[in-house]
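Have a look below at one chain only, the form predicted alone, in structure tokens format.
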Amino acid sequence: MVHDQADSLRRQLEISKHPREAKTISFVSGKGGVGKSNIAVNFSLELCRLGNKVMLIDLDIGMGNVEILLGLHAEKTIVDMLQDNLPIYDIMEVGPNNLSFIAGGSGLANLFSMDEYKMDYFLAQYQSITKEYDYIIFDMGAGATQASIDFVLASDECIVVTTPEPTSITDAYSMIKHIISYNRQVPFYVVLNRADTIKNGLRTVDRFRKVIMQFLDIEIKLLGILPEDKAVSAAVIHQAPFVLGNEKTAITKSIKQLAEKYSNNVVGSTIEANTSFIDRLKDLLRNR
């Protein structure tokens, strides 16, 4: 009981430090294999390093690998929370740089087709942590279903990860087209991963943005170009985030610049925080 009261007081103190709700960011990709989860993990760690409180939630249920990329093992997952009606605090883990994260787990065929009771339970549990963090980041599964796209639409911002490969660019275009078919006001950022050179990467993104503007009539902002770097595969093999202990590698320097650019709002945000993530998601679910 004393322990529970202490936890409650600590959380109230945290909420008082963050009177506003956390900004929600969805990481998406048109297909798998572009490094989306790895970027989401290391981006989150860098936001923490810059003094932000961050929660990373793995929503790639059944295929999630956030805990593996962090080199950790989660005792409980989001699936356990929904199946056993656990408090969200029971499934939260803490990783490097004091990053909070929730693992995706397995055994639930589709998180986004859960019944109304489970969805209400999820929303109630999620609501309890929204003022404890500066950022809540969703690592979405590759591609999109009718239901999972609601999480993206309800987020404050969407970061699309792609690579220079033509198929990856095409899939990223299709993902953006699908999202804006529901709401053209979603703020988009693009991260180009595995560029052979920064110069070629900028050319690729410039062409991509022009095509998006020409055919979809929306603007997407460039968040960053990340180089091809052997340090990434080495980090994955060793199950350790590449930003930890690899300060001098090209990929680490680039992800640090990317996080600093985002944290300092250099790219500029177009979101209007008139409603919360929860309110937007509830509206979308009601109108589905």
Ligand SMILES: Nc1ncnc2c1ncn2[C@@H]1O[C@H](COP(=O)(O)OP(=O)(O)OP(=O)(O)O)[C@@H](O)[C@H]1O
The other form holds:
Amino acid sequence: MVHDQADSLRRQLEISKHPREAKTISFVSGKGGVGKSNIAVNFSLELCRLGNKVMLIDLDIGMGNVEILLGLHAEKTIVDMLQDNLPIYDIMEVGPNNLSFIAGGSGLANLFSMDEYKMDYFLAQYQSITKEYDYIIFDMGAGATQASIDFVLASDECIVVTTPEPTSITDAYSMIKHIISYNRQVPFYVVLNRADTIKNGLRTVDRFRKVIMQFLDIEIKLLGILPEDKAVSAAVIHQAPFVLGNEKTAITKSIKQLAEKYSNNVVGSTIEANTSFIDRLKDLLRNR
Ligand SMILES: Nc1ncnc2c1ncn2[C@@H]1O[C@H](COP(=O)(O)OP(=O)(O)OP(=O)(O)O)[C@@H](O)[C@H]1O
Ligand SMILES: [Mg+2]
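The structure above corresponds to the form predicted alone; please provide the structure of the form predicted together with the ligand.
Everything in the complex follows now, all chains and molecules, and the chain you saw is the first one.
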């Protein structure tokens, strides 16, 4: 039928416009030290184990520590790529579970205020890998600098990490308010980390989601509640991600559940955007 043909043609055009670009996820928080990097690292490793191809990019300006958590040493960083016009493949490291990793490097702040030539170079290099991955995950620094916010705004999803402490919760609220002041379309998830019990964690998230709905009029989906667990600092000390250690620790069980739930799309699908991360990032940068 003509109608079916038109439908199928439209679908094909849509597919060829963005053939399987990686989904881009930003990990953010208001307050620092809430567990973003540990969660981003272990979540990424779990997505790999579940059969996905994942790239983790440390975008914590000045204080990136993902390589330490992964027990890797990044020979080169995004800063080197831009200074020496290196291909993006030259700055990639391969970690456990075949996880790809790129370090931001110190002086990364300048990346975000770079000239147009360097920005175009960065975008072209980034674009060259987007079709090779299922997920590209950014570990952002705490808070939002003018420089890094564009990456969050252009992401397909934003995962907000908070602990149950009131200071962490209020900072997470402010962060979300700040992000939506630029763009209300960014789909948000919340991860409550360092919960004493699941029951208390659920209660806290419930209140948080209601406040966000009431005052900011947006929905933030619960991605998961992660327990307080000494295995996290032990893993940091040993520079070996906890999901690769004892399977029976509470934190490992919880993050595995969280990654499975995410990967099976149980938390609910996000908005199907018509544009890609790179299109959105270009728009944001050009309109600065
Ligand atoms: N679930 C947890 N249980 C116990 N301790 C934890 C947990 N999550 C994080 N921590 C502790 O918090 C520390 C900080 O974690 P992490 O570096 O991942 O936070 P961050 O949000 O990335 O910090 P920053 O804002 O500085 O980037 C860890 O080194 C660990 O000691
Ligand atoms: Mg961090």
